[in-house]
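In the form predicted on its own, a lone chain appears below as structure tokens.
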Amino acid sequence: MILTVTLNTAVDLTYHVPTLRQHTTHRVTETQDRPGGKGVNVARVLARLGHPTTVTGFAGGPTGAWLREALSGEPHLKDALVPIGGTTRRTVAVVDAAGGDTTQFNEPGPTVTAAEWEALKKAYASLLPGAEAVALCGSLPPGVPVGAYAHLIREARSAGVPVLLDTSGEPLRRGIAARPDLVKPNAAELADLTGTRDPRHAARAARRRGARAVVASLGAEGLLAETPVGAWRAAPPGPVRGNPTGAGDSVVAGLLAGLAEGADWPDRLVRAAALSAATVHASAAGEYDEAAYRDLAARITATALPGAA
């Protein structure tokens, strides 16, 4: 199975409005609520692809109970979330139908106690022996040490389990020093980490800081991979309009699915780019348009880049 860790789970609310304007009242034309948090989105996409996946992290309060109930109906997905006394956060995405843009509001999340963090570490250690790969995803809720991901990476490496890290800021800086197998930043996160805005130079700098491989999400420009065996770019053949919430999480799912199936790097990158674009076509995070995915996977190619990785 593939293990995803979401320390700051969420219930994702998506509102669709004809046009989003400031300082006025809006009539919502469509509403969706879904289990959320980056690792939960990754797990839901992986499960839909047919990969057995286990979700761990924190969940509490009425929203946490709703999230766990919603996950219970997902095929190929196992709930190993750790209960906490606080209340799982909500996120709100407002989709502007006219402009095609999405505005996101993210709550900070509940405060996690030291005892709850210890319980998570024990649960994680017990799950590692059955995992073929681990994804550590998203922000840290209040109370969780800033070096949490670094600790979890070292645990996975000690167990011989490949580990992917998808976070930002100081947790990314500390996590990358623990030498994860793969990091998946976006362009802004990569620039913040390395101090350079040239994506390829920044990806190489991230590898020097400890990441074995880097796959960067570059928005409309697609994906860039810098790995020990080469470098590639992959992008959709044209502009993609829709709700981008969760598109980066689908990149992670595509990379992990390719790893689990023994695919080479170009194939992993194509799958990830296709899943990301197909998620933009879907109505909510953690989902993707199946027809769009199959079409894009057949049309996207990974282009090898010159120079040593």
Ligand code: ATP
Contents of the next structure:
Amino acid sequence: MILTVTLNTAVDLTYHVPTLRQHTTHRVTETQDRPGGKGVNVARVLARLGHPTTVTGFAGGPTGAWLREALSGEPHLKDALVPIGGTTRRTVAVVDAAGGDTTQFNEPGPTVTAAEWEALKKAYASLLPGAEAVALCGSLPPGVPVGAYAHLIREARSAGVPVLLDTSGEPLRRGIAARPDLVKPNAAELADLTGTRDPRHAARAARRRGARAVVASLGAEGLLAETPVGAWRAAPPGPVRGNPTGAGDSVVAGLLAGLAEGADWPDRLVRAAALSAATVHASAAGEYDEAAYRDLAARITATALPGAA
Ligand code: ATP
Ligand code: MG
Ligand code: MG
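The form predicted in complex with adenosine-5'-triphosphate (ATP), contrasted with the form predicted on its own above:
Now the full complex is given, and it begins with the chain already shown.
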């Protein structure tokens, strides 16, 4: 199975309104509730692709119970979330039907106690031996040490399990120093990490800091990979209109699915680019448009870039 870790799980609420304006009362035309948090999105996409996937992280309170109940209906997905005394956060996305834009509100998440963090580390250590790969995704809730991902990466490495990190800021900086097999920053995260706006220079700098491979996601421009065996670009045929939230999570799912199936780098990148663009087509994070995915996977190619990595 593939293991995903979401320390800051969420229940994602989406409100659709005709036009979003300040100082106005809005009529909500449609409401959706979904299991959320970055690793949960990754897991839902992997499960829909048919990969056995296990979800760990924290869940608590009524929202945590709702999240677990919602995940229990997903084939191929196993819940190994660790219970906490606090209440799982909600996020609210308000979709403006007129402009198509999304306005996002994210709660910070419940404070995790030292004992709960210890329980997570224990659960993680017991899940690692059964994992083909592990993905560590998203922000850290209050109470979890800033070096949490660095710790989880070292554990995965000593268990011989390939580990992917998708986070930002200081947890990303510390995580990279622990030498993960792969990091998946977006353009802003990569620039913030390295101080360089040129994605290729920045990806190479991230490798020098300890990431074995870097796949940078560049929005509608697709993916840039810098790996020990070569560098590639893979881009969608053109920009897709839709909801880009969770597109990066689908990149992670595509890369992990390819890794688990023993695909080479160009093939992994094609899957990741197609799956993420097909996620922009779909209305919500953690979901993708199946027909668009198949069509895009047949049309996208990965182009090798000159120069040693
Ligand atoms: P998130 O964290 O919300 O999941 P992200 O900011 O990490 O997303 P992005 O770089 O925005 O990730 O998008 C991930 C990938 O999704 C891109 O590399 C690209 O392959 C695809 N993608 C994103 N936006 C578009 C778009 N408008 N058209 C086509 N593909 C897109
Ligand atoms: Mg983005
Ligand atoms: Mg992202």
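Numbering follows the first chain given and starts at 1. Under this definition, the rigid core comprises the largest set of C-alpha atoms superposing within 1.5 Å between the forms. None of these values were measured; they are calculated from a predicted model.
The rigid-core alignment places the CA of A292 less than 2 Å apart between these two forms. Once the rigid core is overlaid between these two forms, V11 does not reach a Cα shift of 2 Å, moving by less than that.
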